[in-house]
Amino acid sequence: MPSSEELQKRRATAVARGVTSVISSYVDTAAGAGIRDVDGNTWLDFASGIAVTSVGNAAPRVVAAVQAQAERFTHTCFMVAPYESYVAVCEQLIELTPGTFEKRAALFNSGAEAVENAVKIARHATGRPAVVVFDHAYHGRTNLTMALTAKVMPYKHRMGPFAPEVYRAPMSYPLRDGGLDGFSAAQKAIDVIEKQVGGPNVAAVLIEPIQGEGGFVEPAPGFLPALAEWARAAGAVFIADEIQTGFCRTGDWFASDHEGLEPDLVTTAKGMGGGLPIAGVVGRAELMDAVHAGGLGGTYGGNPIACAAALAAVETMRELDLPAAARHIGDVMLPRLRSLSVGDVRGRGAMVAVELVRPGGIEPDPVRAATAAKACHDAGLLVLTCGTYGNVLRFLPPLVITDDELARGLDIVERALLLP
């Protein structure tokens, strides 16, 4: 019996059914953009652990840094006995995130935890209750972040009641909003906010510069700057959720850089840790420092091993110029996918998607997306689906993928998308 089948049997009696996996093969080793399972099968990775292993799996600098730190000490809790690497990661966040103003940062464990803390900071600093989020948004699986997330199934179904004072505005979604320009789409959202919430009540406007789980929705140019301008005029905190888009994924260090956006707060996770769990909130010093002593923190936040990994990942990104690598990946993937004329192809850098629709319109085709994904998996390519309607095939290859690996993966995608 193949080892993966045996592990599946063990899983059925040990792991909760609510925890699912994309494929049924079990990983033995992984390096760069390649994965080998316990039965010796090999996979090309166009998922990167959902945009986490941007520097490649088992990146040499990350491995060495983790090993060295584990030999020194594994945990003290920064709130008890601090250490230099936590400070160094915060310094890197301050340097790399958009904005020339004075900043502060704090470290956490996951993207959802970073979002929760960003909301805490905004509410504390402004003294206001309301948080504005957007259609198709995804911000996490905790109680507050489920309230912030738009999609019910599978993230919110029968999980409520949810945290209050969360309000949803329309997103700029060029395929599905009639192609509104960015300014007009922003005015539509602002009109909803002003009528249903009221500017003086808004603590924060929270948005992904390019939506992730919601379908890799890239708003029309001008949408984000118009929202940020409104937020500042209203005295609200503009928060960019860069958990999936950050750390070189879109061809810039952060997706906000693309339009010169300077968010008040930025949330980070995923790619920053090179595969280890670490997250951050970074932003204007007056906002970050508004919270009283002891109001931010957590037992494992900024764990020393995760900090060592993050510093090594950033060093790798700089040394290999991974923003340029991401742009190259996009320059290869987007034209080839568009040549297939199979749906709405969109993305920036190495964050690319195909939204599959039924012929003659924009009606979602989730069955075709699932079929294409399975065909990729059967051919040894790990890909993901996403989108409010489940009809988006998304690609997040490691930024260190070789041209040959990228071409082989695209061959598989092409065959899968052209299935009858």
Ligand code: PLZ
The other form holds:
Amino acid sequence: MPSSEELQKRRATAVARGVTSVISSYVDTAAGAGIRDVDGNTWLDFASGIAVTSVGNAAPRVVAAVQAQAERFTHTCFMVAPYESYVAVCEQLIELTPGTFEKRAALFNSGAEAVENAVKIARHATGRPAVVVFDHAYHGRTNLTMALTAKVMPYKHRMGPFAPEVYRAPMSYPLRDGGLDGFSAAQKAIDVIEKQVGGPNVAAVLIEPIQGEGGFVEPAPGFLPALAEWARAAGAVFIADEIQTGFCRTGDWFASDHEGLEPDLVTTAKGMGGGLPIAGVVGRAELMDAVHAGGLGGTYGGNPIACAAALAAVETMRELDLPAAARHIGDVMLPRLRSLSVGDVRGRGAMVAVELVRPGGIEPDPVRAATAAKACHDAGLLVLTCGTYGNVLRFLPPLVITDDELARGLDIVERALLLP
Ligand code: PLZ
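Since the one above is the form predicted on its own, can you give the form predicted in complex with this ligand too?
What follows is the entire complex, opening with the chain shown before.
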């Protein structure tokens, strides 16, 4: 078995520099919230492969389902020869997402692809061009989703021209917008939309209910319902990008559930596949079915092995009550982090962050975030940073993490955050 150091050398002459990794240790095996690298070091996982392995790494049910499906058949392409598991995953999406109205779903391979398709569907159904997105938004790295994503470095720099008809509105960001209440923050955004885009031109308002890469920004209560209400009145499609927040992460099946939001369309990926690449768009039947036959699809979308994994992941989430597990994780993490009196501690369920700021104000402190992350890594805890200013330390543990593992991880985080 080659060591991580040897692999780093091979990588340097084989893998494009644009693709980076958080740590330089290479994975050998992983299970639950534990990772073992090729040199035999063990890691505790507070990253879940960016909010993917919510059911744990190599979750037993997922592994068994993948093995069984691979032996039955690996691929036929749902557009060529269909199979039951694709239909079953769509049924699960319909059942689990908010709203009891008639829905349809379609499956894709990645989050970005789901977002692209949600926009295609909204534009097709409304016959309108404009898409409204928000400051600090992250929706992907493809051409359209780069345009939807806010941050230029590293996501967009020198990669334009970008897709047109994308407009950015101010986000509710309680730490940084003077603590505007949700209604006032929504009015501010709606003002921008009405003055700069015009309601009748808006195909979709697209938003992460809690922003992920942008810094775990949770809008003030009332912001999302006010925007959804405006979209409804304007005849625009309200799309919740629940790729990072969905499938139990925030303590509900979907973050939209928290305020009783019923988005017209929801995009999902990450946690839904239990580690296999699968994504979905689900929502109002009249929107989804507006698109002509053949207007949606892709060779691999809803691949049978990924569908088997998704069904097993959802079964695991139900069986282990992972929404409750996520709430428990938040209940353990938030008070402990708050007791350190470092930065702005926030989160819902198992989507928890500390935004680091300079003493006495809210000036971002990205160096402190990087130092703390490195100290965690040195101590064997895998954590991530995020945020427009790179100053947010974020935690996304697998929802099956044990209390003992959680406590061990928090000990490491505590020491890292209290470094001078
Ligand atoms: N929408 C809300 O969080 C993916 C990407 C990190 P893909 N986030 C992690 C990186 O540096 O690429 C994400 C998301 C939200 C869309 C996406 C895109 O999902 O599966 O990465 O395409």
